[in-house]
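Okay, so here's just one chain, in structure tokens, the form predicted alone.
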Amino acid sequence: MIKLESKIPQGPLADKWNNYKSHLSLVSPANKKKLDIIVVGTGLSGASSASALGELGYNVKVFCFQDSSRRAHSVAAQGGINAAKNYKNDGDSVYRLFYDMIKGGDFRAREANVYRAAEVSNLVIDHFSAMGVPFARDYGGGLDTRSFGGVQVSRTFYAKGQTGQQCLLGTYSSLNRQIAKGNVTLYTRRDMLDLVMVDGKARGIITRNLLTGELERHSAHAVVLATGGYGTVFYLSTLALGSNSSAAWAAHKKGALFANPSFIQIHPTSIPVLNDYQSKLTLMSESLRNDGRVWVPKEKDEKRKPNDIPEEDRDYYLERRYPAFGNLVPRDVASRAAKERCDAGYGVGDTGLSVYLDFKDAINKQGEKVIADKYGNLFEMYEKITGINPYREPMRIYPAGHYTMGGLWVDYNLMTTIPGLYSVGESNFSDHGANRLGASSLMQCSGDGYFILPYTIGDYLSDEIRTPRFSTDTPEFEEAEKEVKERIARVMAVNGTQTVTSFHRRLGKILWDSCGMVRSKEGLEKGIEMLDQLEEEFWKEVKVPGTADEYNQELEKALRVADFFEVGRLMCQDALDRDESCGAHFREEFQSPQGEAQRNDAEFAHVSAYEYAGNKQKPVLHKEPLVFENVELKERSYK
């Protein structure tokens, strides 16, 4: 029987983490050399975890499915990283960052975890600055900041529109330093396909060498998953094509609970779908809403070009509906507002599924050079993709699948329900509730890896110092490898007539329509039924060319899409179980007269954590009550 124990420390909120750190069990430097840790993933959370643990003296084995950690999806983060430095002297503080995150997540996250994330944010910025990350500077040479959605302060540090890339390059440097010192061993082009457990603890993984097809066994005293989110379940998303859920899903099948799977963020400022042949969408940073104004024409089916539409014929609907925050409302609010305008017939472009993001006023006031200095690479990216110069004509944007707030359930130590298995960054559920504030992703990933996990994993490993290194020639590794071989053989044996991508595209459309920006009981039930039918067709008709013992990207995709059927079903089931609207989870049946999300705190102020019961079997729901002692549960308003 799985029992949820969050292990939140006692004491005042502001003192929990420091007091807790002071009483954790330690591993001596000499004993750290006896302990092996596997880290899966080399994005910001994985590379920071591996480098920090290597620096401490552990033997770390780190795995990535790319040829270099520089290709991790963390590079795609554009606009910035939050920290409560209060450099602008505008009233920011650790508590205000904590409160903005709790409120932004619509009161569906743990207070203790969120406060700790806010608390270590300042350490993260100091660390990156010391490593040479080229954050923007103000005229006096100090670090510059800007605002993001859902806040009324300027706390987001940035490097033009390349913040994720620059932070990842800094982390990549610290990882390489540990590799050169021999503390970390890097395995590239490896895909984790299963978790190995020995006596109920995570003790290793099975990987596939993506270049040769060979299956490999790796053992360790603890395993850390830093494998990102599952937003590519929608097929069209802002995520890198390789992003997937398979490592986390393998752990879920072995007993790690999966929490809040229906909490998926839709980003309001993506370049709209341009044709039927796209494989992904491109994000336009939320930071653009600092200077860009969002609007649609006041008349339906407007045929005039945007520059020909006078001010009196424009509806700046975010400024109209949310005067206190204007264009910088949270992502879920901005996304639904754009959908509502387009559904009502005011959308622009050939499909009517986009709105304008206009920089005319900012350019007139500040000058084109100032805007270019802030957002130049983003403007260049937009022009390359669309052929439109955003200095001369408004951008067109529309919401797209983006970030997953749901993920593996973890306690305060970032440990899953499997002893010895940790989950950090976007792969866990812990810090963002039902909606993530912009620029808090890089903050959480780096904080988890550099300043939280190195403390908490030591508490667990202090009891493992007498445990010898594990042989991979054991029944547990044999059985795990056998299961992986059978799964690969099954998908290769279908030999149907349809491509993996064709199934992924149809799967994504079902989930976007039934479990995207807006959900309903009827739509979710229909979505589950359609998923079942499509999955049955997949196992009869999918075509995977080539063989399993060679470089075979179609096989990689097939295994991930097979997992996505199960992930998508759990998303729909969770959205069906949660009879309320909160954050990015918007059920049509539960909304205010003004069309805003309507929570049900009496019945749903909890984390929904699911235990795997088998494919197409109803998962077992476990509930972790959310207790709010430091904030008042009230309607989330940005008006």
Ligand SMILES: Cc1cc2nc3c(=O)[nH]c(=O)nc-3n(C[C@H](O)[C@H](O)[C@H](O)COP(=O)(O)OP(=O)(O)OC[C@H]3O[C@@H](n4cnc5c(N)ncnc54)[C@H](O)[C@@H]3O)c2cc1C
Given for the second form:
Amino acid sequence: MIKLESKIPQGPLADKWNNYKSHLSLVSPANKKKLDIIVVGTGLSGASSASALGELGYNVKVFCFQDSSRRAHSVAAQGGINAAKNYKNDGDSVYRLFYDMIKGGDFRAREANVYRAAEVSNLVIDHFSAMGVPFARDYGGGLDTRSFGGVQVSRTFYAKGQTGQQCLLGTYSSLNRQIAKGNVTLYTRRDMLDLVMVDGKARGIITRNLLTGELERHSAHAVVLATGGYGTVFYLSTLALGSNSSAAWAAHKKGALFANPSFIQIHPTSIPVLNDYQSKLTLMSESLRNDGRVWVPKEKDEKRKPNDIPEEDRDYYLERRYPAFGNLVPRDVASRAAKERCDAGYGVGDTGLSVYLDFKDAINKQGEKVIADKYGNLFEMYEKITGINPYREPMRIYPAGHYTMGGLWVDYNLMTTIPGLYSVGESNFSDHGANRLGASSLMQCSGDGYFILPYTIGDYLSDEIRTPRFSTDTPEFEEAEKEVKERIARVMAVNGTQTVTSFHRRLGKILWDSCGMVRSKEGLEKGIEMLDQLEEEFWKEVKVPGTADEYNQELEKALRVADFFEVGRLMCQDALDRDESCGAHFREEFQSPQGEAQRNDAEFAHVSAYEYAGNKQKPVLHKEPLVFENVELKERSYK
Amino acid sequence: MNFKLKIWRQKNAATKGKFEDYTLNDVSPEMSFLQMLDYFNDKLITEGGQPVHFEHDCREGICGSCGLYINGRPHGPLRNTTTCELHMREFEDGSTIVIEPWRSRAFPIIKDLVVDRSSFEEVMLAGGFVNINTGGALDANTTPINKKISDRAFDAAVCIGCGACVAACKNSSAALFVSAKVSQFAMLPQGKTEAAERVEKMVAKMDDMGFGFCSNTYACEFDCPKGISVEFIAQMNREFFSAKVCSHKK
Ligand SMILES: Cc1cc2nc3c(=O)[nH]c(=O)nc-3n(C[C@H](O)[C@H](O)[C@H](O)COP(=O)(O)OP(=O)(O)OC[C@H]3O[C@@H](n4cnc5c(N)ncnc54)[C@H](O)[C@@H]3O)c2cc1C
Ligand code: FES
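Now the other one: the form predicted in complex with the named molecule, given that the block above is the form predicted alone.
And the full complex, kicking off with our chain again.
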């Protein structure tokens, strides 16, 4: 029987982490060398974990599916990274960052974890700066910041529109330093396909060498999953195409609970769908809402070009509905507001599924050069994709699947319900509740890896120093490898007539319609039914060409899509179970007369963590109550 | 739109590759180049063929995974554009498009259009970092950096490590890639202390990995999707010579 123990330390919020980490057990330097740790993932969370653990002297193996660790999806983050430095003297503090995240997450995150994330954010910025990450600076040579949605202070550090790239390259360099020293071994072009358990503990993984198809066994004293988000479940999303849920799902099947699977952020500003073959939606960073104004025409059948529509015929609906935050309302609010306008018939573009993001006023006020300095690369990206110059004409944008707040359930130590299995970064559920505030993921990923996991994992490993390095020639590894082999053989054997992508596209559409920005009981139930049917068809009709023992990109995709069916079903189940609206989870049945989300704190102030019960079996729901001792549960208003 | 595609097909590193000719009809001008290849692969698969392997991930010009040699140019005809950002509206309807992998001794072909770029990683491992431990960093604002210098370091740091510079160069030189990395660190106070050792190690590794010499034709800058300037090569050379002079004196 699984018991959820959050292991939140006693004591006042602000002292918890400091006190706790001073009392954690340590591993001596001589013993660290004898302990092996596997880290899966080389994004900000994985690369920071691996390099910090390598630095401490553990023997680390790190894995990614790309050809280089620096291509992990973190590289694509654009707008910035938060820290409570208060460099702008505008009233920021660790507490305020904590409060903004708790409120932004619509009171569905654990206070202690969020506070700690805010607390270590300052260390992260100092560390990046020391590694030579070229953040934007002002003329005095100090670091510059900007504002992001859902907050009223300026705490977002940035490197033009390439903050993720610069942070990841910095982290990559610290990882390389440990690889060069021999503390970390990097395995690229590997897919983790299973987790190996020995005596109830995580003890290794099975990977597939993507170039040869060979299945490999790796053992360790502890395993860390840093495998990112699963927003690609929608097929069209802002994520890199390889992003997947397979590693986390393998862990889930072995006993790791999956928390809040339906909390998926739909980002308000992505370039809209332009054609039927679209494979990806490109994000236009939230930072643009600092200077861009969102609007639609006041008339439904407006035929004029955007620049020909005079001020009085424009509806700046965010400024109208939310005067206090205006264009900088949080993402869930902005996304739903865009959908509301489009559904009501005011959308623009051929499909009517987009709204304008206009920089005319900002350019008039600040000049084109200043705007180019802040957003140059984003404007270029927009023009390349759409052929429209956003300096001259407003951008067209629409919401797109973006970030998974849900993920593997972890306790305060970032350990899942499987002893010895940790989860960091976007792959865990920990810090963002039902909605993530902009620029707080890079912050969480780096904080988890550099400044939290290295402490908490030591506490676990201090009990493992007598466990010798073990062989992979054991029945447990044998069995896990056999299961993987059978799964691969099964999908290869179908030999149907339809491509993997065609299934992924249909799967994504079902989920977008039933478990996207707006959900309903009826829609979700229908969604589950359709997923069942499509999954059945997949196992009869999918075609994977080539063989399993060669470089086979279609096979890689097929294994991921096969897992997405199960993930999708769990998302719908979670959305059904949660009879309230909170953050990104908006159930049509639960809204105020003004169309705002209506939480139900009496019944739903908890984390929903699901236990796997077999495919198509109803998962077992465990609830972790959320206790708010430091903030008052309030209606989340941005008016 | 309709196209004739001439694509390099190669089963694996051990077998010889060759160009295959295909026709592809009903391409929409709004498709990106990689969407066109997806569409083409879907057709191949449903007709019982083997899909063309190519690398990609972010599809927004930042991860550096994609890299195709299109009509004789790395990343195709547009400047400052990666393959994944290229759109079919840039091609003439009815024309032939020749698609090849990067060609360089330092980047062996793995399959079809996929090459092995791990030689770049080896160069980075030789010294592309600042030797600083986690924790204990001073407050970020205790080291002010002149905005111009920090912006300049950023201009070098935007390299996505795709390898187009090597593919563009008749000598397969990696000078632009290596110089961007060397310069970024050498310009910032955090990386300056070790600048001399770093440039020596990285340049030595670059030579070991089989990259050719730079003969200043600037093809790399022209084809770099991120517009990295050849001025960084000059900077690397300066760093390198002054490092050599210093180590001689010692
Ligand atoms: C377009 C975009 C812009 C964003 N902008 C911002 C921003 O400005 N600020 C911000 O704070 N956040 C931003 N985010 C969110 C943020 O980028 C991500 O949440 C964060 O980078 C995730 O990092 P990670 O380390 O958890 O995972 P990732 O960076 O996604 O890395 C996952 C790693 O796991 C590996 N992996 C995955 N599956 C497997 C497997 N089965 N086997 C082996 N390896 C595997 C991959 O190879 C990769 O190395 C943005 C997100 C997107 C999509
Ligand atoms: S796919 Fe990432 S740069 Fe092209």
